[in-house]
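Here you get one chain, nothing else, as structure tokens; it is the form predicted on its own.
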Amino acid sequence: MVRWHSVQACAIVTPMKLNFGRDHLAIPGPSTIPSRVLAAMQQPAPNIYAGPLIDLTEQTYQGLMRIAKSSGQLVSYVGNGHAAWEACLSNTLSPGDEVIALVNGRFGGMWSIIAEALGVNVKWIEAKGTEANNTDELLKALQADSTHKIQAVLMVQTDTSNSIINCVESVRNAMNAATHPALLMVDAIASFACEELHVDAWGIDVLVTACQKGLMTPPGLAFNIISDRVWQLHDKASRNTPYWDWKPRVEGELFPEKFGGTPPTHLLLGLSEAVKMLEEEGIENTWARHRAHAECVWAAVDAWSADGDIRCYISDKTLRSTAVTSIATAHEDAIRIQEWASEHTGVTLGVGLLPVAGAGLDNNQFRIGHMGHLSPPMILGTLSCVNSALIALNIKHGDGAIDAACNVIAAY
């Protein structure tokens, strides 16, 4: 006789979410993934000594040239935008040598911070981190270097930490009005691909950048495009080492030598199908669609602020972003808005950055990134949840705010 014993199930009871689709990751950089990058990175090892690889590589650096509009050479590391850095530093640079660093946000003054750890004498620039670099100052100070000691000027195009982009060209219009043979070197590691770049029309030396952000890779690849002028100095820098140099790099007769050792076979597979993705685009048309979606994201931000304590920290358009947008707040406002958004709504927001190099979080701002692979689903969506949240925090904000963004959008 078979006997059925009745067991009562304890019911969990769990609050109903709405993020149960696919996560959106808004912030600036990693940069969302696309599909295709995804697709192309899932397929099994390649021979690193000779075959398709070698050659898909070959392409891949010739589009990224391309897209840089420069005629120099690059030259790749298995690494962040820090590797890039310090890579730049030390093929240039010996201790005792005197560089300018412009700074106006927080990745300006750590990548000054890197060149003087490697015994290199930094004069900072300091502007404010709201305002432009300071031409003005970097002219008085080449002109007053009568014995060309400095070596080197750095600068930064677009500071995530406050959302500043800085114009190139009149760091380089500078120079060339102090006749002075300094080295132009550039961070585009926020910028590459996002904001007009002209690597031979300015005069940029070293263009320091890395494939996590407008390239749409998974971070891990580094690159210096450099000039034919850096080898003065290249063939003396003291700090350089095997691992950091360039020219096994650039002449290394094995592939694997072009990475200081073994390269790193998927991301050059997922990169060289961003960059198929870019060119099939036209970065014309990709520095265009960026400037859409910044467009988008200010107008929202502007219609908020109408009635609140919320808004853009860029408030000078001609020197925002197309890559972020970092939008200040009151009493940690900010704070709460993102963990708001993500428990709610699935969307993660970029955590706010102090300006000064070092220090830690602002906790009265946060971050929307904008940058590579996105639609107007995405960022209308991301202003929608972040709308929603000032809403359900009963943050005060002017009304109107998706309007306005759907109005930029509508306008292209």
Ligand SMILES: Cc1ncc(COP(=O)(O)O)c(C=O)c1O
Second form
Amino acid sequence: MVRWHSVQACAIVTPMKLNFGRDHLAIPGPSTIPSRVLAAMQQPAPNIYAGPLIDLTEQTYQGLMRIAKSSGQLVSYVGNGHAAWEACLSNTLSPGDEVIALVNGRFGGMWSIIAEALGVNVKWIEAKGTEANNTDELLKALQADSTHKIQAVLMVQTDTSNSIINCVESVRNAMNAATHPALLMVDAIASFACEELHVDAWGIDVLVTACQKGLMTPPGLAFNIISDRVWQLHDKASRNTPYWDWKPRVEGELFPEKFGGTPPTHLLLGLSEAVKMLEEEGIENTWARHRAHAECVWAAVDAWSADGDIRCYISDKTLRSTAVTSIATAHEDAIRIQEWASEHTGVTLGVGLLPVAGAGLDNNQFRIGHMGHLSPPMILGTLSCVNSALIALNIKHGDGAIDAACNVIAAY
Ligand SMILES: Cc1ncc(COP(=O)(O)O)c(C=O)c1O
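Shown: the form predicted on its own; wanted: the form predicted in complex with the ligand:
To see the whole picture, the full complex is given below, headed by that same chain.
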């Protein structure tokens, strides 16, 4: 219903609206940028050859490695997640090399397709989008590879398309059980600084990530965190080019060499503040906060699902990401909910993505991003706005969703 408020004196008629406050972007990345990060970027251009930016970046990168729980090396690119993917592949693999890709979502598929485009033979071990990576099949494939032709295993910790979380430890255990020397390469683009992660302890050889999700910084910085084991493959990788090459980025003496050219000055200033915030919070607390907010979302959606067709796409709670939740509906209700929430409440929900790499949008799904800079009013507000959409659009749903979400917060 539209109510009209008329301003008699100047005869201007404007529609009354409720969403006069701050809009909220509830998509699974880019995530909300904290005011502290925005303020840190509000500076004149810094020198890129000497001065405070260089020390600040060094401290920030040390912080990132503490967050990753890695004693390896950090390599950065001016780029997005796709850049992090390609950097990892170009530095380690050559045309004709064999890898295994564990795929149960769109992003796992997309990474594999990029490897194939680089001439790599990718053996896809696929699982349904609602099921974990198939480690039994991985173990068999590695055991069958007695001459160790397989150079790497690729996996995605959180596939943002369907909000499934894969267990890195189980994959590493399968590789160890097969006593196979392949490198373990993990996409943590959606999970970094959201989900529990131990790069060293879990034997991750290359971790790929980017700054725009759990790291709360505007898009544009991509990272590879590498172990000592990568160099043997790196030195043989025949498709690597100077721009992507890890070596000058690790060894370069001039600051710009670490970025293959001009450093992304203001992203580094923003990231430095974001890393400071995460370290002040303590990464274990950050993981716990993500879990609390995720449980809030699951409690609400599970309550809605008691009557009608709206439900969490991943029914097994142990496989649900704490960074994003995909929500399935019927009759293209998902798209109607997104449109209503955006227009009437200022909440932008994430679009549904078809699980297949390169496929389009899924109008029977929407996603709530609960990663990064998030507090109870943001998450309870988002859920309440979706609840309002369900009422306004006459979409059948169970009662008590907001109470269920509040109970989760109350219990912390
Ligand atoms: C798990 C995962 N991998 C890779 C990507 C690709 O990242 P980008 O869009 O920044 O290139 C995304 C993007 O959302 C993602 O969620």
